[in-house]
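Quick heads-up: it's one chain on its own, the form predicted alone, in structure tokens.
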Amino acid sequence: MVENEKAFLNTQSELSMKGAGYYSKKTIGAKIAIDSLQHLIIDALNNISKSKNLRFADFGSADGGTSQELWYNVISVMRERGDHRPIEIIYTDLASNDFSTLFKTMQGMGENVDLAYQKEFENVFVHGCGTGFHDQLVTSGTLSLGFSATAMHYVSEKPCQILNHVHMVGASNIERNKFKKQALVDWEAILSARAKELEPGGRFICINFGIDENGRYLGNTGDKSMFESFNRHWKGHLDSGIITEEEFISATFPQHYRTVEEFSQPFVGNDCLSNKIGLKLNRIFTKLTKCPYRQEYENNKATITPEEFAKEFIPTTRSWSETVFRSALKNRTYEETNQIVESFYKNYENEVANSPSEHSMDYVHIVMEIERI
């Protein structure tokens, strides 16, 4: 095995969502997100090939409920204009991901038994991939329509450490260069993937996490930055001699927020990455989601605490975050990470708590339209 391919297995726990369903039940704001670009897939669906079966793709998928309520309409849509073609999707993650909850959502075993479109529709058939989406994942000129909602900010491995911040956004110029440069090489990478998967006319839509014409980003638009809050409670474990040094640093995500500008790159010139392997971005622009929690809490202040609100939006940033920081403690029993990380989101929610109308978790996604020519 090269050491590139060691570097990225060993990030696979890191990359995880937090599994057992919580995942979806945390992250509201992220399906808000992706329904309200229902229309593009529908738009994209009017254009794509008329092929005798319909393969579509769902990369960096998670437990699958986010994006449930969007397949479950998409199909609808599609058997109410009399469309009534074989349709096979693929939920792609990495091997770590939680497959089992996945399929049983999709099986009508979870909570929202009446988005289970498998079970509702004929001729709807669901697999699971458990390879991540920096690869080829389905034969050549096969692929319908790709879809993945922020997931593509992950890098494939963690070009170094982040000395004095846990995120890119805190970086060093130096560090965040070094992202930023391998964060090309992974978007160049999933592009040349999608281009060989995606059959002509076919369709890939994207919303990715990444930073706006404002400077704005995930958690950062306005308030107290959420990934400041992080890097405050970690360094604050440091600085108390609950975590060392060590697991301070190694507590990088690995992640990176792509500018309007390096998502474009790749199509821009007439000896781009695009023409070469016959891709053509048909839109691109940027979205701001405003966070629910925040938004309820504000609306409802009279029956709504502090406290109360805390509880409720601590869950959504632990959803994704989580084993980022229990990653960083390898070395430590079980019973040590537990009161570790639960003692760091416990300081983050009394900090949300003593001044809630400064915290929210805004998404901040560039959306992109990118058709195989």
The other form holds:
There are 2 protein chains.
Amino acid sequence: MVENEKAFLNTQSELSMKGAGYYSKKTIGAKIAIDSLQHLIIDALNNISKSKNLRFADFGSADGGTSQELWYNVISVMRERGDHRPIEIIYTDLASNDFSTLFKTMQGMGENVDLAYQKEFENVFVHGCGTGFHDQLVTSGTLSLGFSATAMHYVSEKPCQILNHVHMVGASNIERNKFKKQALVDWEAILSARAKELEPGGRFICINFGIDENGRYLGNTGDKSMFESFNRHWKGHLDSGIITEEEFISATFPQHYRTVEEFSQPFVGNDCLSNKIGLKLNRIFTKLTKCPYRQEYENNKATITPEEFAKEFIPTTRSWSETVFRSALKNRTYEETNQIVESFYKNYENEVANSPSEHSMDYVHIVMEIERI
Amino acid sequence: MVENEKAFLNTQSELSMKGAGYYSKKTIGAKIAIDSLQHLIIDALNNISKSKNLRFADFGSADGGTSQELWYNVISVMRERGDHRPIEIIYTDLASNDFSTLFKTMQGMGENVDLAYQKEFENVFVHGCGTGFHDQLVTSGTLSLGFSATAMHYVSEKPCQILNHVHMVGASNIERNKFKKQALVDWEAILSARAKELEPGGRFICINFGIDENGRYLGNTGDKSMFESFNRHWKGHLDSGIITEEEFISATFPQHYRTVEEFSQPFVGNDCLSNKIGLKLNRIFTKLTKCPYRQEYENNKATITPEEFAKEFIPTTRSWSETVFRSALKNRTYEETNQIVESFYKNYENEVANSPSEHSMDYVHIVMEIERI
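Right, and the form predicted together with another copy of the chain of this protein, after the form predicted alone?
Below is the whole assembly, all chains and molecules, this chain first.
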């Protein structure tokens, strides 16, 4: 496994250009976590849907790259077992998502041509939906299997700005409770929508960022906490007069990391939401995935310098966080904005280069298998 | 009707910026033709599908703008009649299509907010598909109604370059026959794919560019022929040494305008394709839609100068043709390419300004209603 990961990492390192597929390339850790769920999907397939047509959904899929191998493998297993039923797979994300890259990838007109399952297998149809997953997205009772990976920590709206930090993990109690409340409202909307979409016996399997039983979360598993680093360098820019107080505050991630308890809440008690909408929680567990960049560095200290590690590491934190800092900068020219964002990540990079063994972005996920009854 | 068209035209004229929705804005004539088919769709709805869920498809939809009002009206009529069945509508086009604009538009996050039917009506789900319509795009037997407007004149591949002209309407007999043959192969693939997708009783209604019983086609209805003008000005650039012989030849539209006979061929005779795949042709007719820009000019000569007319007219020919001339220019810098394309359309514009009453882009369509038996 480590060998494969490294081979994959080498390929990824060569592809340093931003643009089509950039998100997927810099999220290899997410891919490793997603791939590990294959047995859950296969297990679900053994139980779901005796109906003649199958429909899968990948909610919050971005460009579809991180889950591509999973879907390839799942369809491959089905066909090998002699299950030749037609499969429609619908990828959903916000309307602004890059659906063109996604559609090209699945047809073998992009990267990872070997995983272009639409081309490889008969009777597989790839669709997209540009509506947020808090709404119902397909006709009631037509979904055999729903899947979502590292997408549902985004709240549908920011309940407030966080004054002294960039993320809810460092917010005041009052702020944090507002995020928690919004996240519950969103989670209930997500579950209600999936309950409508799923056919009886259909499963919704999701893997989301969250806080585990040891208080660990993304980039906060014993080393220097990533969100503390973000906050420290952003505050550094405030202290140096590079950004304004308003800009500091505006950089608030529209995210909430739920605990197992928070994810479970709609399923607990006789009067709970899940009983009303017809869902049950088959399993929930937490999952730690070690930072592949840090692992690569630890295993190759003889050949990788701290500076090289830092250069590889920062983009994996940047691919999904940059938009928050960038859009916090108001009334700036494009050049100014670029300069500030570059120096912010450069400061973080320098810190990592100075103490490489104190930095990692381990993934902490909460995995759930939910069934439509 | 003319009043409405003019009101619409005025709105369109104000929106001269390229970018999101540009294609739809410059194709108002296509929109007028499409809207006129509403009765065909409504009529089809009276006959199709007693099943509990409905699925519509819009094949080759581009950004969805030109058919948006049609779909709004169709869904509106259904709901008014008390038909509240869930509707999935899937928009298909090439993977490179701007699906983001499409998804935003239908949710009311773009222009024409009043026509955002996904937001307006309950139980309507908008999906996309980035695979070409020569393939089957949804699971067999799940489509209630297929629709396509002005999309299927594109051939899946150019059978040859046209040496002395830019379009098959001016090609040699040998070249023209190659296009005709490719267009038949494509049309049979299109019909075979739709036959698989449609449920019994389902209809496929399409309106395509073609050549009518009087030999008329797009921009060639009695005035100076648009494609002859394209060819003349492109040849002018060759004669002036601005473009090379190879560049002249490369500008070959990947299009074939079929006649009624060509469209009908798969439906004729006992041994015909349609009998094998289970389709029948309920009706086929040609339709002329007058150029709205020219009409506007003719009705307002007192206030619109020939130069103003020319400035409005050229973009309606340019929105879909520019890519052909642009991509014919090889090994040119971006600036050179721009310069050549600008001067090409400028020459056409000057010609129109000099003889405004000799130029128009009337639409000639072949309309078909095909039923799955």
